[in-house]
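The form predicted alone is given below as one chain in structure tokens.
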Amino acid sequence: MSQAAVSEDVVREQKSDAEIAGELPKLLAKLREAHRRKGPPDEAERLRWLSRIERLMLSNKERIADAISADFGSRSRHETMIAEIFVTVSYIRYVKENLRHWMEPERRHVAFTFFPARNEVLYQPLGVVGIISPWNYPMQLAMAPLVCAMSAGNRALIKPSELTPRTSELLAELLASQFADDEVAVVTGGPEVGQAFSRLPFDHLVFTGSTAVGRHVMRAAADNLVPCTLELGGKSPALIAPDFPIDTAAERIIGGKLFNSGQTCIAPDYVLVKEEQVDELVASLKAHAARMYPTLVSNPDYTSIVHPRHKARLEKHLAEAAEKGAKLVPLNPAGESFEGSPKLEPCLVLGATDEMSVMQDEIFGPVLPILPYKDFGDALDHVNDRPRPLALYVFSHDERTVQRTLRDTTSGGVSVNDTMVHFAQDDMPFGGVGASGMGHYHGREGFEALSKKKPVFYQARVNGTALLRPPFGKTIDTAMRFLLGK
């Protein structure tokens, strides 16, 4: 399918946002009444949801791969293949194979003192899930937290991004085609639909997108309580230790900034590497970025900005670093002219300072600061001197070094000798810590995070605790010097 089918076929007239915020509050209440009147789902049910979701996933990879290009000017369809099919696909699939054990009630530890009573955990579903998606991965960030909500047995509403809005149609339809209107629901529309959703009454509130939204999040959601998982962002920095071989590193650093044009929340954002090392750094970047990319804006391996604005905010980032004495270094091996085009110029940037911007918010892009350190304890240093971020990434062969910097750096989470692929792992929990987000989905964390954990305590038929109540006698004091100790 082209982009103008596209264009056409999936971009629906809307209502404006006022109609749909207005309507927010009716769309939560036809899905909680149905959550109330039919019962937390059982297994079976659960798993058909997953099913559905893996199907309208793999039934239509083409259609939203074409809507998610057309939204960003040109988007790689290979990246959308791996970052929002695979993913997504491969988590549903681990899902389904683990999900009557998550289910399964816990046994718990009972004191010797209340025997023979016992102790469970149940695994309750809340009710809805509001889910906000952002941009950068469409689908994969709006399907992967329902995914953990349905999984938990949980109904849910999406309201996906305006910056993608043939893909957020895609979206509704799909899940329309699969799910009645109380099991899931979308909505779309602009900043003021998502003002008036993150102030819904959710049992809980999942969101994705920027430190500095999600403050606003999180304090509309506060009004009614709503407990929220915040996947939010960061400088994630890259530390090369001196004992890594720097062809490597790069090849590895430089795949990761570049994936989706440094789109993604975990992507490198700046680069700490000895200072003898620096000029052999930026060498082996231009080279593997040469191989990966010999030409950039006709390449459909390489991908546009989203929007105008956003290359805006980026080529302001270069000039400023520019201006205060900062040397970049493109990253074009065939020369190219990138006037008119969405697309934007990859650049290392050397001679980073504090008092850049560049050096202040989350890049979001194909820009790259290589900052030298003397000692490998100064580049641990500067990791901790600032907000904690959404990843790091170690580059060593020293199992000392990898221990230190795991033991002595908070993170939401870590590859080693790696880019971002931690993201990818279905057994383990992703989330920030801090400025970076709270809160884990993925893996169980993810089951576990939006289902309630009732504990349950039975008690037997012959047990001892009369001895709690009143009137209190030798007896208690007996029971109570023998408990505690004389």
The other form holds:
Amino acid sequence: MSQAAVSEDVVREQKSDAEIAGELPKLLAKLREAHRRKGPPDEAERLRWLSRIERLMLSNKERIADAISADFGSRSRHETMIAEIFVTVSYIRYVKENLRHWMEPERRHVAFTFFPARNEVLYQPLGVVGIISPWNYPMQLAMAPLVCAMSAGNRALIKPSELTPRTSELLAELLASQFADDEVAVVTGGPEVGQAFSRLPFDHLVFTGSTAVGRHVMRAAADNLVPCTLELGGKSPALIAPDFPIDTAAERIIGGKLFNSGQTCIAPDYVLVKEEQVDELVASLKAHAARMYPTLVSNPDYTSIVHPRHKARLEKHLAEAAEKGAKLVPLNPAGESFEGSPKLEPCLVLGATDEMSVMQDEIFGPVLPILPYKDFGDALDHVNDRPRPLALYVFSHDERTVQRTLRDTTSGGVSVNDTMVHFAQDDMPFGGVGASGMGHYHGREGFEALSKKKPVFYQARVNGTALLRPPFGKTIDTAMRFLLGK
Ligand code: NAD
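Form predicted in complex with nicotinamide-adenine-dinucleotide, following the form predicted alone:
Let's see the whole complex now, leading with the same chain.
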């Protein structure tokens, strides 16, 4: 049905990153030209676009699971079905249900001084949106921004991660099978392509990735004044208040931590727990990890670390922490050896300090430091002394403790008494704050972020604005006295 996307040629011909980078302006020009020539798509066209994405996700779910698993070494098929396919399809269905309402012009109030004019806000497509996506949920994190972009009537150019090459290639192939290359195109490649991509004069750029690369992206985008949505990372804390059952908190925290082997932007990075409850928490975390993952190395539910470089990074954190005096508690119920495996032995870290890299960098793996606090206020101070996290998890049945935590901390989002599930709420915005990102997608906010909210004032045939033009006379003086006082 559609032409083969240029990106497909790029993949097939195995061009160098420099060559791909050189072709980017042409790809963008083609998308932009189509936007200008064809004008903003109506609701029916947008629904067709969204249905095509939904269909390609559903009818290729096994291929997607296989590609991601091959890229990771092994990725739990269930994790892919839940976090890549279900989350994306559920979001598409929600957008389709709400799109008509979102697209409607909004009537706004007109002050009596401008009566009887009319005010309206129109939601207009921006044009062409650039999307840079990471490897950890390589389908969902490319598709969800695309759903936002297309629901808002935009065309898109996507650059997925080079660390998941099979999935990136499949993404290009699937989108090329459903869309013309002047609707959506995919370019593959590494940082060199990413750098050239972020220098393009898009109408908006959605970047999902690390805070460090986010800084480069925003700097590059600034040259063309391209507005950015930055979906970044950081250290997301889990706070257990003393009133909450430790066993329940442990189950929900370790479940969130070990999903995708901790390679999740909103995985609980570390836990703050009252000092008297550390031992009980460690025992519960061990018990729940053993129940969920009785074995690890050959267990299809336990996902590999995406790349040897990342495994080495995590091992370095652990070795350094141990060397500086932390105690490592492996969560390895069958006592398996991980040597030669792409998986990492999950591990708790006790006695971690700020001098250790495990407490400085986002962990992004199955390693969980447990930090004791004396007073719950100290736990809140710990969070507030550090960069604003992407997610925060508070465990308490005491309403005052929950409200105090919500009021006194600033984070991208919160799950109360659980981990990670706020991400999957279709009707809620998602995005970081400060070092964890800027802007939002998901929810209605995703549609709005990639639309121009255009305020339009419709002047009435009969109106009083002649008063605002010279020569100014007594009438305007009287009106100003009435409005402003003497
Ligand atoms: P990354 O920042 O290394 O790479 C992300 C993307 O940017 C890749 O496609 C990469 O090729 C590209 N890139 C690399 N250098 C670039 C440059 N100089 N200019 C432009 N693009 C460049 O991130 P990653 O390792 O793929 O993903 C992990 C990070 O992403 C973690 O920090 C995680 O927290 C974060 N993340 C955030 C969210 C979120 O929704 N906030 C979701 C998933 C992951």
